[in-house]
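There is one chain below, alone, in structure tokens, taken in the form predicted alone.
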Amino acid sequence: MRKIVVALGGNALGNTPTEQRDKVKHAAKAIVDLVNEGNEVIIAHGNGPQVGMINSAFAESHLVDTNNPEMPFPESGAMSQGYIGYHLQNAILTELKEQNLNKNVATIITQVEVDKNDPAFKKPSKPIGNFVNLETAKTLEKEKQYIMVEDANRGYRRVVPSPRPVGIVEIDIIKTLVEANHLVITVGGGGIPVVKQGNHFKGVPAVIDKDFASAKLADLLDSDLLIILTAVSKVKINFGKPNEKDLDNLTISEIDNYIANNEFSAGSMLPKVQACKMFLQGNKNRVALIASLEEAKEALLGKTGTRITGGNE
């Protein structure tokens, strides 16, 4: 039996509650197919559209009526974990029954520890929330101490830090459930970012990349395999150019060379290959896969996807 952490990309979740409820059925099928092959599966996922929707809804409600509370970003992340987890575990449980598998599935509201001295806190870079005009951006900077930047020539957005994960607060609970043969949904959206202050974990307004959180989870669970499911079948180089090329296999050294040549986009494939590298550095016998959601089973069988290893084979 192989222990596999599956990281679901945002394309698996949709942008609205109705769309998400429909889309997670496809994710559930892919996940339970892996379980039916005899694998031990742990599920992680993104939350970009969902956490932004929650945070923005409270902010807009507060503008209409100041008696309505604003929602801090860590709490918005917690809400998104519960909301996405509900849809995922509901769909996965249905699929488990469809495939006659006697397993349970549960969502863990997960805090992920970050280092308060992480350089990311001095250089916020992750856009969140709605686009606003320059006047509104200046008001938010003055009244809320937000850092606002122009984004994609569409207006101004708040940016928050994106620190690397250093630990998972609920890891022992996750291990207990996994060892009891349950399916676990955890580190949703990269986890709720927290910093340790004595015996207390304090939530901070930040976004942890879900691929890095998934790699940290897979490492702490000593998983055999990390599968990052995304919108493309394979990792590509020369993306969008006439000489575009799919990569069937990658090694850590090749990843380093491609990164040095700026082959991977910072907002797309770069964190995925970096997360795979981070996972593989924990144990040379591990394997990582990057593949599309629809082809998860085929990727596991070596028929598609990009297989990433720590050696030079």
Contents of the next structure:
Protein chains: 2
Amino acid sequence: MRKIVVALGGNALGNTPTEQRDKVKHAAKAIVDLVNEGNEVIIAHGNGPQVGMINSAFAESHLVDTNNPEMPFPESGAMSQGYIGYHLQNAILTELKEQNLNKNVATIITQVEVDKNDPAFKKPSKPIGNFVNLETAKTLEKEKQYIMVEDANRGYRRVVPSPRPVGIVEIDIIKTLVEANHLVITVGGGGIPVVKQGNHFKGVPAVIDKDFASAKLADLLDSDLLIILTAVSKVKINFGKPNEKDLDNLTISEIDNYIANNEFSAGSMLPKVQACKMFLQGNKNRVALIASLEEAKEALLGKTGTRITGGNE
Amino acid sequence: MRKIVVALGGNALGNTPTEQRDKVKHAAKAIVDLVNEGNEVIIAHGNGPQVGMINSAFAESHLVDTNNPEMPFPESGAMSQGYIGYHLQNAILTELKEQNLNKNVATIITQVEVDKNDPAFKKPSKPIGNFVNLETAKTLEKEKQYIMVEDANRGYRRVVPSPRPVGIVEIDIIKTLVEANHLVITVGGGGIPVVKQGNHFKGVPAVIDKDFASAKLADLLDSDLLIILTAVSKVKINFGKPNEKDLDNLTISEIDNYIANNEFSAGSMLPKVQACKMFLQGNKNRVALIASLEEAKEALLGKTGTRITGGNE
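Moving from the form predicted alone, what structure would you give for the form predicted in complex with a further copy of the same chain?
Now the full complex is given, and it begins with the chain already shown.
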């Protein structure tokens, strides 16, 4: 039996409740297939479109009537964990029953600790929320101390820091459930980012990359395998060039070389391969897989996906 | 060591994230005081104002731009569990550390099963969301098949069914965590209401009373004690009359008599005493307490609150 952390992309979950209710079925199938082959599975997921939708709904409601509160980012993230987690656990339970597996599944609202001295706090880089015009951007910078950046002719967007995860506050809860053979959905959207202040964990407006949070989770659970499910079948090099190439295998030292050659784009493949590297470095027997949601089962059987090893290098 | 389910009222948690972040500290203090006296504590809570706020924010955002989705009631409830649960678990963890207690706490996104033949589905009674005028009410009835009722000159509101809980989908997860001595926050807002359809649990637009859901939880966990924390110190009879009286003790047979005499109002004390009765009937040694949030500790010591017994009658 292998212990596997599966990280699902938020983009694969759709933009409305109706879409999400439909799309989680594919994710549930992929996950329960892994369970049915005797694996212990822990589920992590992104929340980019969903947390944006929640944050924007409150912002718009506040514009209509200032008595309606705006929703800060940590609280919007907590809502997204409930919203996505409910649909995922509901669909996974149905699929477990369809496959005659007598198991339980639940979502844990999860806080992920970040370091208040993380350099990311000095250099916010993660765009969130709606595009606004220059005038609104200036008002937000002045009134709310938001940092706004222009994005390729589409207008201005708020950017927040994307610090690295250093710990998972609810890890003991997660371990208890995994040891009892339950399925757990956790670190949704990378987790609610919190910093330690004495006895208190304070929520901060930031976004933890879900791939790094998943790698931290897989590391703390000492998983055998981290599977990052995305929209593409394999990691590519020379992307978009005549010599574009799919990679079946990848090692940590190759990752370093490819990163030095700017092979991976910052917003998509770079954090995934970096997260895999972080996970692999914890134990030489670990394996990471990057594959498409539809081909998760085949990737696990070695038929597709990019298999990453080399923690022993 | 006693096993105690504590049910917190949603009204005690405030109407904005800032208010809630402050108010959960009182609830956390009351809960951790119970833990510190050696009790095993499971936390349930209401979500009336919060789920209304979430549902309304999406409704208003949809009015501004129909590309923004409206949020159905089950999904709004799931969001409220994440939102309230995050603040509660965050504040409880801080208070545990303040009191030097080495324990963990987390929120479980929880679905509660209701019977699709529950008579409540034929007679929606629970008002939710904003007040609207007659014209909007008629449009909503026509376009969305909402049932709208007039509310004492304040306008029209949607009403949804309030069916009784018959089961808690994630009960095995909750039991595992309670047995491992973790604190669990569950059945938030009475739980996300679902009905069984073959292998699937389908979310339904309804509101499960949080007191009934808490009683069901306490029953399934075979708790010793159910504490319903509310805004008043004790259950009263002859409410608002010259002979108004606080009750220190109450038995099931007295509850039945008082209900027959219309002593308890439908929207507030009636479901609380009915929920206590339901819990007590499961085992003759059980005790229920109705007390104020501020006096939880004193009520447990028998100094205040209304103590309800009589499961053996």
